[in-house]
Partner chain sequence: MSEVALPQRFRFAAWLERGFGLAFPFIVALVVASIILLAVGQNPVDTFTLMVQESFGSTRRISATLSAATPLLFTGVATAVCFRSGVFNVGVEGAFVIGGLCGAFIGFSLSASFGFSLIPLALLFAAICGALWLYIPGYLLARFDVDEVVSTLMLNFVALGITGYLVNGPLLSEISGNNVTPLVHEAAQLPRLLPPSTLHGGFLIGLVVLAAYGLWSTRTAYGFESALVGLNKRFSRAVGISIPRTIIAVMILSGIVAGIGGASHALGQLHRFADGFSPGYGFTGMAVALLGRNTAVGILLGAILFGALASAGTTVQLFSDIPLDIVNIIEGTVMIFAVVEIGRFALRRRRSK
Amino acid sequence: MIIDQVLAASIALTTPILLAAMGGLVNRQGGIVNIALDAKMLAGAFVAVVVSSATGNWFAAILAAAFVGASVGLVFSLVITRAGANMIVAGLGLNVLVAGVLGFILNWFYDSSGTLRLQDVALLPHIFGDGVKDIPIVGLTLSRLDPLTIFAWLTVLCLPWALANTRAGLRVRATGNAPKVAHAMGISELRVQDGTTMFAGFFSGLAGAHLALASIGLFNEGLTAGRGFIALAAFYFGRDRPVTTALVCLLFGFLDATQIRMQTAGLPPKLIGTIPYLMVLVALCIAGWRNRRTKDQLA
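In the form predicted together with the partner chain, let's see this chain only.
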């Protein structure tokens, strides 16, 4: 029983991190480190709740969330690629700005500080329904599977192929790895980077929609709880490789799901929460150490 529940919770908690990480990964392969994933998730979550309540249609809600995420991504990208802003500071600034705008809207239009509860919010459907619940171990997970989770994992399967074999994928990688070569080949780096940042925004918007509409059906200012940064940690740890990154996301989702259980076992949740970040530090150190060793050997 416990295994069922932990598995189901892990899969559900992985989805938003995974979506955002896939977006951020493509973005980083294209040469932009996206610190503002969190902002786009938050915007996506808010729009998802509003649209879901207004239309009663979950699909319209996630589309709107993805669209808003991509639009914010485009603005963010233009500031970086066309106006020459530093991507880190602009990203941190965007996080502050989006939180401010959403807080303002909540306060002004909904007369609420922090939480938005609306009527008739349509949640994401469960694809297989309760019929599969009796399958051992994976039954509970399957019965709660939502379209966005399936979409996220399909993306994980498709991305390695798309990055390696499609025209767009190769252009993205060329832009990130060898901007001069890309330029010489006649690829417009700026346009490619705008594209990848919109892609990251699109996926972060979906991630936000999943956070809001998977089970709780409301928006809260602290809804993302830094998950955009966890996603950043995931693709840094996974070295921008989709499958590795997805496994790291799964591990982070598992940590998130077991936090409460570990708490009862005497492990403080706040310290468990730092594990993803510490893992990235360790991974960066190992990578740096390795690079240095190969450099020393060459020299």
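One more: the block was the form predicted together with the partner chain; return the form predicted alone.
The following holds one chain only.
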């Protein structure tokens, strides 16, 4: 059934965008616009494949990917908060730097020009297996659910409460929305921003691990395909609200799944492949127009 396949593909393709968006959302709540999500996803994907092949353990692989993502995030944060670099320029630079370093490692250590295929890569397991495959409409989706997909959606449910009710969440929001008040309360803005940037890196690393280990079990230099920027657009359009952002991510995942299906129908793949990115531009335009209208109403 086409509906079953599109639904299952939509959920799977939403997961990496959703993970990166949740991390970026918290980072923005803390006052940092993180456009380097793509770099951390790419680093996480590479490490996930290498560790999975070396250990044969998918859980160790995603932990390593998350740790590397958080480490890259910390470096990114220190460049901004301590060295005073412009966060947009620093983010662009980090994306280029990570892609260049990984390209060098592939060429120097693995004698590869863009794709890394290793033996015995352990993929993410399917939680429910084929036993639920016969359930109408959602059976195929349930049979392909992996731990990171479930974790991503649990995060969507828990994050609103955590930001509104926990000490850490309130400190993050105070730092991003009222830095002078946060400073007067004795909150270390720089430490909070470092923490949220590491959080974004942690989730982006998991997003990269999902891209590499959900089904293909390999690393490619173009594996992220700009999904870090799509995640950025998602939480902008979702106004930093986890549930709204998740719904936007789901829309992008659905468009991605649909364009893949349309390519198999014989339509021009290059042209059809632009649909998700075209929708990102439309979403950003709508978000910009909405912000201007809000400011005009307040003026």
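Just so it is clear, the structure is predicted and the values come from calculations on it, not from any experiment. Numbering follows the first chain given and starts at 1. If you superpose the two forms and keep the largest set of C-alpha atoms that fall within 1.5 Å, you have the rigid core.
- Relative to the superposed rigid core, the position of the CA of Ala9 differs between the two forms by less than 2 Å.
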